[in-house]
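Next comes just one chain, in C-alpha cells: the form predicted on its own.
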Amino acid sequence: MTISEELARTIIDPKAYSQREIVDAAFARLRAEQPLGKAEIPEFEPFWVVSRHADIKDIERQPDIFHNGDKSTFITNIEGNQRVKMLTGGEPNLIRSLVSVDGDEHKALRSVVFPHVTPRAIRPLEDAIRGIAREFVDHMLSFDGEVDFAQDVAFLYPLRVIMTVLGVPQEDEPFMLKLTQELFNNADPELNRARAELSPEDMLKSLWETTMELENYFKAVTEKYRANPTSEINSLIANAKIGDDYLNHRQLMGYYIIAATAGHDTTSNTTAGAMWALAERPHLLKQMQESPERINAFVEESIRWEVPVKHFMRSAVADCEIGGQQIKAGDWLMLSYQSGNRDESVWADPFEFRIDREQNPQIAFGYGVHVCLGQHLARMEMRILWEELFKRLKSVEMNGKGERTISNFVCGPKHVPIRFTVN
C-alpha cells in the first residue's frame, strides 16, 4: 500500500516534470503495481496517489466527500502549509479561488461567469478570436522560417484572447504574462520572480509578493468596473454578489487571479505542446491538411497529451472506498491528471499522439462540478489558431531541443524551437 519514498519523491519533483519521460515512467509503474498507494515522505503529510483514470473520476464525482478547500489544493510540505496559514489568517491556500472552495460557495462563485462561457455564449466571439489568430500566424511567419513557437506564439496568442474577454488593455499583457509565469513556475530559475534557484521559504515569499502585486492591480480594476459596469468578465467579477453583498476581498481577488492567469497559461502550454508533437511527427501536418474535419480531434488529443494542470489535491471528509482502498476521513489525496491521461486501460498507445482515436475521454480539464470553467473558450481558441495555421504551413520540424518548465503543478513547454516552410 505504501509507495517507495524514491517513487513518491519523483512524482512531486518539479524537475521530473521538466523531463516528462521520467514522471511518465514513474506513473506507469504506479498504475501497474500500486494504482492507489500512499506516499509517506517525512516532510509532507501522508497522501494517497490516485493514478488511474477511473479512480480520479470516481473522486471528482463525489464533491461532498472529497473537498478542495479543507487543505492545500496542490502538493506542499508541512512547513509550507504552516506558513501559508500564517499569511492568510488560517486558510490553507494562498489564493481563495474556484479551485479551492466547496459546496454553496463554489456554486455561487461559479454562477458568476458560467452563463457567459457556455458554447452558445462564446459563439459570437469567434470572428474576433479568428482575427487575433491571423495576427499571430502572420507574426509567426514573419520570423522567416525559424521561431521559438512557445515564446513567440503560444505564450502570446491565448494571452491576447483571454485579456480581450476579461477587458484587460493590450499594454498590460506583458505584466500579466510575467506574473502568471512567476505564479506557476516558482521552481524554475528562468521564469520565477528572482530568476534564481529558491529555497522553499523564498519560493513562498516570492509567491506572496506576486499575489500582492496582482491584488494591487485588480483593486484598481474593481474601482473602474463598479463605477462603469460593462459586459466584460472582469466587470462581472467586480460587480458579483452573493446574496446582497459583493464578494469579499479574498473571493474577489481569487476570482480575478484564476481567470487572468490559468485562463491563458493552461492554453499556452497545450498549444506549445501540440506544436512540439506536430514538429516531431511529419505525418501529422499532412493528416490535418488532408482531413481538416479532424481539427477537433487534434485539439482534444493535444489537451490529453500535454495535460497542463498536472494535479490537484482533495481531502476526504468521510470514510469511503476508492479503487479497493479504504480512505479515512481527513486523508489527503493527489489526483494525477498526468497519469490519468496516460491510463493504458482507457487509451491504446497512450504515449503516442494520435488523432484517429474513436473516443478521447481526457480529464485534463477535470471532471464533475469542478470541471474547468473556461474549457469551451480554450477549445475554440486552439481550434481557430490551428485552422488558420494549417492552411499556411507547408512543413514543420524541430530546430533544436525543446524545453519544459520546472514545475509540478501548472506547466508545459517553455521553448519549442521549430523550422518551417510555408505554402
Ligand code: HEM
Given for the second form:
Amino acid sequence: MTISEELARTIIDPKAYSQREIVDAAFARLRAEQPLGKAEIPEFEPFWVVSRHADIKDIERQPDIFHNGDKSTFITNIEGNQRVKMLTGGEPNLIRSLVSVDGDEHKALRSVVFPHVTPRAIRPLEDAIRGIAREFVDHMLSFDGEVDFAQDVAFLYPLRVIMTVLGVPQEDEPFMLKLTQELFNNADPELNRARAELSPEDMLKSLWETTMELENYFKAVTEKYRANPTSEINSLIANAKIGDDYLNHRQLMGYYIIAATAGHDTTSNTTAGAMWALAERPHLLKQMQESPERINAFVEESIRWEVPVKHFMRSAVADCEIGGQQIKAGDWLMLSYQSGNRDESVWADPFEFRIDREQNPQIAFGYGVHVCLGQHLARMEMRILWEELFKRLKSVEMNGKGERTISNFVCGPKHVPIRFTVN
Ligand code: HEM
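The structure above corresponds to the form predicted on its own; please provide the structure of the form predicted together with the named molecule.
Every chain and every other molecule in the complex is listed next, the one we just looked at coming first.
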C-alpha cells in the first residue's frame, strides 16, 4: 500500500515536472503497480496518490465525502501547512477561493459567475475574442520567421482575453502576468518573486507577499464597481451577495484572484504545449489545414496532452472504499490529473498527441461540482486562435530546445522557440 519514497518524492518534485518524461514514467509505474498507494514522506502528512482516471472521477463525484477546504488544496509539507494557518488565522489555504470551499458556500459562490460562462453566455464574445486572436497572430508573424511562442504569444493572448472579460485595463496586464507567475511558479528561479532558489520558508513568505499585493489591487476594484456596476465579471464579484451581505473579504479576494490567475496561466500553458506538439510533428499542421473540422479534437487533445493543473488535493470526512482501498476519515488524497490523462485503460496511445481519437474524455478540467468554471471560455479562445493561425501558417518546426517551468502545481512550457513560414 505504501509507495516507495523515491517514487513519492518524484511525483511532487517541481524539477521533475520540468522534464515531464520523468513524472510520466513514475506515474505509469504507479498506475500499473499501485494505482492508489500511500505516499509516506517524513516531512509531509501521508497522502494517497490517486493515479487512475476512474478513481479521480469516483472521488470528485462525492464532494460530501471528499472535501476541498479542510486541508491544503495543493501539496505542502507539514511546516508549510502550519505557517499558512498562522498567516490566515487558522485556515488551511492562503486564498479562500472556489477551490478551497465546500457545500453551500461553494454553491453560493459558484452561482455568482456560473451563468455568465456557459457556452451560450459566452457566444456573444466570439467576435471580440477573434479580434484579439488576429492581433496576436499578426504580432507573431511580425517576428519574421523565429519566435519564442510561449513568451511572445501563448502567455499574452489568454491574458488579454481574460482581462477583457473580467474588466481589467490593458495597462495592468503586465502586473497581472507577473503576479500570476509568482503565484504558480514559486519554485522556478526564472519566474518567482525573488528570482532566486528559495527555501520552503521563503517560498511561503513570497507567496503571501504576492497575495497581499493582489489584494491591494483588488480593493480598489471593489470600490470602483460598487460605485458603478457593469456586466464585467469583476463587477459581478464586487456586487455579489450571499443572502443580504456582500461576500466577506476573504471570499471576495479569493474570487478575484482565482478568476484573474487561473483564467490565463492554464490556457497559456495549454496553448504553448500545443504549439510545441505541432512543431515536432510536421504532419499535424497539414492535417489541420486539410481537415479544419478537427479543430475541436485538436483543442481537446492539447488540453489532455498538456494538463496544466497537475493535481488538486482532497480530504476524506468519512471512511469509504475507493479503487479497492479503504480510505479513512481525515485522510488526504492527491488527485493527479497528470496521471489520469495518461491512463492506458482510457486511451490507446496516451503518450502520443493524436487528433483522431474517437473519444477523448480528458480530465484536465477536473470533474464534478468543482469542474473548471472557465472550461468553455478556455476551449473557445484556443479554438479561435488556432483557426486564425492555421489559415496563415505554412510550416512550423522547433528552433532549439523547449523548456518547462519548475513547478508541481499549475505549470507548463515557458520557452517554445519555433521557426515558421507563412502562406
Ligand atoms: C486549459 C485551461 C484550463 C484548465 C486545464 C483548467 C483546469 C482547472 C481544474 C483542474 C480545476 C479544478 C477542477 C476540480 O477540482 O475538479 C479548475 C477550477 C477552476 N477554474 Fe480552470 N482551468 C482552465 C481555464 C480556466 C479559465 C479560463 C478560467 C477563468 C475563467 C478558470 C477558472 C477556474 C475556476 C474559477 C475554478 C474553480 C472552480 C470550482 O472550484 O468550483 N479556469 N480549473
